[in-house]
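This document starts with one chain, in the form predicted on its own, laid out as structure tokens.
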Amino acid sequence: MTTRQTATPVDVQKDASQVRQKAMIARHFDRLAAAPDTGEKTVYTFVPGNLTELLLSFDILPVLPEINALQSAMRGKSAEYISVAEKLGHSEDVCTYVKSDIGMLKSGNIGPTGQRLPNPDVLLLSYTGCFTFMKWFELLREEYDCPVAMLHVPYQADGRVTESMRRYVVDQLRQKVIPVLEQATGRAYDEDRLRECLARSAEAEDDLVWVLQSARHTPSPIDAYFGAVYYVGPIFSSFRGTPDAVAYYRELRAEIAERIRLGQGPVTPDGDLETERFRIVVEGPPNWTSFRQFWKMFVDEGAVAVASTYAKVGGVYDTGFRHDPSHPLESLADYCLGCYTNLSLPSRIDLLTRYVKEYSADGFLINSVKSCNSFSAGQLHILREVEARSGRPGGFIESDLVDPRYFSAANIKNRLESYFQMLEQKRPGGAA
């Protein structure tokens, strides 16, 4: 059995495990805001390939401005941020998400439930092939007077972790973050405690991938995009290795399971999507400022997203990876090099391509966003390549994270309602 809530402008339906996540955030931001009187340690860190059992090995809170950024965006408040940032002199071209958090941060630092985000007692950046996030590190590194530590994580050029790769990088976590950590908190590494962080994120990331690959199922029991959004919230953030999350993943493992069993499409914003006309695999993140009105851009056409590279971009569990405690420092270092967002072109081609076949999708398409070099880059390269080995259509639609500026829905309900009538007429018996 589920629970539901009435949708709200800005939300969508909730079941039982959405409000279990909404309530293990609401407590992590108390205990930010709480921290100066408490003396708990904070870190801001990043998402992608972020060590967050080893940071809950030290009682050190994370805080991630990825995240921060999109919630800004969600709750109206990025256009102000963004205006800020740019009368200081940082480009139209930048990074939105950089954008946005520094608009925040001078302006009073109020993160996502209103209350104010403590500074940082480190500094904490694991390098994962976005180069903003190294620039994005300086300039916060400007604005507080706390240690930092940067792990360097090689690029996956030749699509294989190597066993020099993993030692260059379990070396770093010794001699570098390791100390760093240690000087912080004033704590001692405990190995003990991390392998108990690690099992924990492997038994979550095993509900999440049988949840994932459940749209494979037709119809398809959740959406692998915008739905996806909401299912990897606690397992990319501040919640992996936590008791917390292995108990959100087993309450939506099973929510899924019943939605199965009933034979029932995806919750969307507007309710249960009653019929799923198309299945699609969707490469680049999502809009954040019109996230809802997006969303209902593929309800009303009865699209389903069956698998997303956006829902990979904090791990790519599905291709077997685990957080393994019998290899505590190994395991976070191939974590941290199968990173999507550390994955060559080849490798993203494959992936996107498995993805199409394996999700039986009649179609692949690409959210490109100018300002994140992570994703853009090649996407047209990948949009042909991925056309021609799958043998089915790509579409092409343009957006950005956090800047409403750049969200024409006129333009993009145009090319979506484009796209799906040509996917309707390549199939068998559809109009000439």
The other form holds:
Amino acid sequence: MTTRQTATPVDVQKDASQVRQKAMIARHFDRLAAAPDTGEKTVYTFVPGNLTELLLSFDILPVLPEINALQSAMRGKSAEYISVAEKLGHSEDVCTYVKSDIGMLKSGNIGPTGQRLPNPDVLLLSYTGCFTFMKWFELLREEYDCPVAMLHVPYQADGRVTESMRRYVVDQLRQKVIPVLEQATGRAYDEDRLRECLARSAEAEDDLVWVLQSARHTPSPIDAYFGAVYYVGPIFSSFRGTPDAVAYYRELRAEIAERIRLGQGPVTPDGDLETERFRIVVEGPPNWTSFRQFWKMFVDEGAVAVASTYAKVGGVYDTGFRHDPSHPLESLADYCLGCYTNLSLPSRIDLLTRYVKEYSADGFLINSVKSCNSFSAGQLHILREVEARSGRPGGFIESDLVDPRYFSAANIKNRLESYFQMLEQKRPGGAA
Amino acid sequence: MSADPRLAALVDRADRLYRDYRLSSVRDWKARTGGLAVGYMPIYVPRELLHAQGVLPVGLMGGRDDLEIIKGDAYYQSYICHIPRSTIELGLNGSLDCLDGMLFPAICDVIRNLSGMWQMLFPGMLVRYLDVPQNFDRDLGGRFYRDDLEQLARDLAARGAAPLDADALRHSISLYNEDRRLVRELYALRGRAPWKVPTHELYMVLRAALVLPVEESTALFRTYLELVTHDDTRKPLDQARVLLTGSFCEQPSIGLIRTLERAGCYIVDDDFVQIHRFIQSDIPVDGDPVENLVVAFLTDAMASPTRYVETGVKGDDLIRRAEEGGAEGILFCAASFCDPALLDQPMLVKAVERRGFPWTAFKFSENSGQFQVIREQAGTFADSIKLWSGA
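How about the form predicted together with the partner chain, since we already have the form predicted on its own?
Entire complex below, previous chain first.
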């Protein structure tokens, strides 16, 4: 029989870093909402392979459709938006991020803060690690009368970046992306300004990696899947390269250092987790429609995610990559090429196996989402391979990103409980 | 007047080649020549390059409704299309063990990830993901693609293929030009007289050609074209002329194609087995032949949901084909869970509606064996065209 863990229910006091992040996001969306009046330029682009520093150097504000989609899900709006898109002829089989975004657009384009999002001045399609991105922007292009910059980022099929791949991306940045941004903003490309942003990125990346690797401690002071969603927020979205991001990650690092000093476990929606029973590596994105309920299923079992691949979807930093101001465009190219979903399946298996070992995990779990073939196709193979290489048991659950029809709470809870029971029994001295 | 018995014999041979999962023709060719055979997934690979190095390109398009999937399903969740399961199944059951390599063109994330699985499941094979460019400038995407092709040529040579030679490549380009020209003629004939070239029959011939050396596939196309051109036993029926789109990767079964025809549709254009038509006109044979392959891909490829539309309007190519082919309606026929086709479809529907084409849509899986619902839908669609369209 397992002992059900619960975090201590308290009036959860937000950490200073959380307050800071919330304020950063609010300011960003205020600027976006005011953009039609202030004349600030906006660009729609994606998280993986984002070129935030370059955009900052042009003072152009990013809007990230997949972030809007997940926010719509967390606000309980995505079902309605998906329904709008399906009524317009979008197939039930395809990515629900796309449908949520299209539905939101057709419903007035009201963003996560309840303010209307501005129309884009540029669509910047960074085609990195996800085929659907390309189709998504072909769909958006039909909705907006604005220039499109397309950056094709080759796939790391053989587990490495070749000079040809890097040159292809850099040349596209120079000849395709930068001229479109110059035209849209009326500004010239300013490489010195880009270098300044990249230097700040590297600083924040150092602190982010420190935070993510803090999960090597026992107990882990962070949850590197559910909690990490918040930690990676600024660096994956509109803030990489800003002084705000540097300050946020410095503050976050100090807070986590303090948690380690005090021997505390991670913060959960219900407060601190008191007892860490299972250390888990997680592959795949979370479900957003029932995010807290999903997280609580882990918390109730005393399960902590000590590493996750989702926290690498907007950049893999813990294998050593940092943005490099001395090679600005090459560095942006390497960043785009290195995002998690742009890695080959064997590389993903290597990374997961490494996480299981380095983070002393009891097992690993795959949350396979219906919407995302980039993540999901091949995950059953990943499951077998990582089990074989790490010697740790894998678990497999299925849900979706933002379509609540595909989150079956009872099923998922049942599977998770069985999985954690199995981990318990496999422990030395367990009831196997 | 009776039909030429050579036609039935040719179709019978094509049917046998199409149904032969174990690729006997490839095994025979290897035994005869000692050359390498390299499989490739749908849509497009530069077969000329392989041929020039003495390698037999072998087109693979998954399974049919007669392939029992035992191992393949263990690799894929229910919400992923069918072609990777059958391809894995054929790999694991030994059907493809005559292949020395596999090429996975950039179709979608499923096929992309399958390339990684293949690397691990079949470590002795040359496995290459062919990351064709989505930038179509010669000095950007063209340069990258050229690097990719030259690397592929070196990889093949390292496995025992002949080193890439410019004259050999020019010769291969000329052979494939002729191959494609005959397929264009067959499509043109079907457009003019679809009763002479039933799609289920043409389809089998196109599939058979995937497993033959180009010299033999050209002969097959030429003979088929001659025989159907002169076959006066085939008479026109009062059928609706439709363009079928969406089946460029996973393929419907012959049964489904026959069902559509029996339901009253003449398929006058389609995107089945696109490799035979992906490059739309002759590739020049003079000058730098690798560059000619690159430029053909950049500037003369068919519009495809797998290919970014950099300029122009989405759906323009479909409309052009429908109008040139005299189609009276559009059938959207995509495989279930096919991201490229299904994400494209709303944009294409908009385009066909703007031009007033009637359309209908359904999905299939390569192993579908029941077509009653599709038959009724297609029959109603064909009837509506005949009864109420235009005239």
